[in-house]
Amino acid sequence: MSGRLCRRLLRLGCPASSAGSWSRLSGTGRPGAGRSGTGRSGLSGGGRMNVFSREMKQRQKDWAAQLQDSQQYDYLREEVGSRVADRVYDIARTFPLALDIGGGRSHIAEHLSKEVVERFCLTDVSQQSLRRRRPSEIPTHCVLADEEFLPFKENTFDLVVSSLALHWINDLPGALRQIHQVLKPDGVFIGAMVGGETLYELRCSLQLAETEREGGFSPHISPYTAVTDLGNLLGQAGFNMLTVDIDDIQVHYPGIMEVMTDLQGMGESNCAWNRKSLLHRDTILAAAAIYKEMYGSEDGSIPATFEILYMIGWKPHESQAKPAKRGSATVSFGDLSKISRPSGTDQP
């Protein structure tokens, strides 16, 4: 199913923010594990990418958060927030503890209720976006703490959401083997991420504009997972019972320069170390009549996508269901055409 936001009808009012425990923690998931900070892109000393870089990402998301009109920036966040608090409700179960991985304000908690959750922890790398939470019903904890490394022992939380966080991860497969440890056993881990089509008219405008202008084309987007490899991620770090699906929310924008303010809005700008800092000016108006020529609607806005990926697993445990032993079948699938039909039934 496919959502269509509209940037200018958004909800009025910005919620105060609401009274909650605080905990500051610089510890890691894993002994000698630390922030990343090689200063530059490639394999950090523990032998894992590093594409991104986290103290950008920080700045990011705390000049957004301190932005007068912040909240007209969220709507992406709510939608999705929405979108897995639904898939939690699906879950016929009460989760006395749950952690939001990067929830930043607490999109995924103001849609649900004490009910399906009773106690939250919320975590982000962004202290100011903690500040300034959404207010919930359920009763919430904020830890501030970088998502690639969580400061939580085995075995302690039944539900893991993540919301728009997981694509800024550098060591994705090291973040999921985390997120599997920390679950107690038969718990479950729900997440959505942007998929690598997202933004895809962007990135085309901008590398024929670059192209065109300066003779070359720097990466200005982002790279993002691609669904196909999703699942492999997820059952390696030990998950079973995976279900993966693609949501794409297409919003309309008066203009280029409308996208890349609300991205910025939204502490989504890039933050790769290979990114180029600026771009010329001739270089955005190029960039600016590809996107409208190549893209533009009949009523002059121009459309961005955004591929959301949501992902289930579960923590295995002895009780949960599991497959029939190879060659446990009593009945060949052969034998189903000498099933005769009822009598009465009209032959073709």
Given for the second form:
Amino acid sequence: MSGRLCRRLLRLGCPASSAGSWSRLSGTGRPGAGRSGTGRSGLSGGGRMNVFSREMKQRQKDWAAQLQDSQQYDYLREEVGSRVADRVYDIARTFPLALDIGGGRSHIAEHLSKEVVERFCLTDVSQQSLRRRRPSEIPTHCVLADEEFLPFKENTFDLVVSSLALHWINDLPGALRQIHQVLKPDGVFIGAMVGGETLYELRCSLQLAETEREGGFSPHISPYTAVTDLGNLLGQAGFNMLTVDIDDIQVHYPGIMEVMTDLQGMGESNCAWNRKSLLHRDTILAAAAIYKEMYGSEDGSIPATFEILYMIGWKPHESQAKPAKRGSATVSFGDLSKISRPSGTDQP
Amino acid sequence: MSGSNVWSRTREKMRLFPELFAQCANEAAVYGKCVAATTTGTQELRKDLCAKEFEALKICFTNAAKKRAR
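Following the display of the form predicted on its own, present the structure of the form predicted together with the partner chain.
Everything in the complex follows now, all chains and molecules, and the chain you saw is the first one.
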């Protein structure tokens, strides 16, 4: 097949996903010379996880970005990008320098204003996405870099955001550690990733259809992080004052083909190494029938669930509130029952 | 890739899928119920457990495709 030829051409063209990540800047102000510490050799404890083919993900994102009607697949990223920007506004600070990891066409920066973020740095593996980024009033530099090998010096950024990019990273603990390193002390990381029960309807329908039609099934949906693991991951990376919350976005589609076409148009096609590249037409027909019967709603549409996990983590700094020292209490919990009810009418 | 090749022809055919599938709603519901019953009942889902219902669905689908092609 033409697969081998494509791979050879790709290696000549764009080495962004290999160890020597180069960055192309479109403005003044270079990021730091060295990489932030943990490259392939600097990891402690066990080998690297290699679940996803980053090369394939780059090709998928490039293909999705150069579609004529790529705007119509943006709805999910728009929504999540605006919610992440909301969380940035919730923090009453001005950030001189911010980084967007896996930003693609930049759905966060267009909601932010110059008062909140002064300069913005946008990173992605896909060159076509960066070329077609959405305009924003904040001066933006684009850097072509893999999320797992950030080419920035330590203590560079005040704010790191990431929207719907972390679920394709092979070594998530390593990536979170690198984000922790590039942050300044008292810097904050606000991320949103799909996780947990995303697309469980599609997963179950395909599983049942393949079992009934072919006798076995293979994974077609990529693995996601559970919300319970996220707190541990952030803690291990060194963040404190963690906040993790879940948001369920349910999108209704006419049928299973529309679900899969939209996922493809978003650049969210599966790129795990263990993916099966073929889906039999019988299986597609069976999965369409099962999806509609098991999950369809009264008006004939079928829902697809996207479970978005939002996380906020801070890099430690002396000014941050710490847990009080043991033995420093001035009142006892037993006194709670002795608090009399306020009788004034101005109390809520 | 310019011109007509196997990928573009297959994609064109797949674009007709929702329309054709909509014409076989009844057979699809019957097949779906057969498979969905295994998730709640005691019977395990095996290969070709609902083969009869699937054959009916497939015949309806291919007929719809033939009618459309004319």
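Throughout, rigid core stands for the largest set of C-alpha atoms superposing within 1.5 Å between the two forms. This structure is a prediction, so every number in the text was calculated from the model and none was measured. Positions refer to the first chain, counted from 1.
(message) When the rigid core is used for the superposition, does Ala324 move between the two forms (threshold: C-alpha shift of 2 Å or more)?
(response) False for Ala324: its C-alpha shift is below 2 Å.
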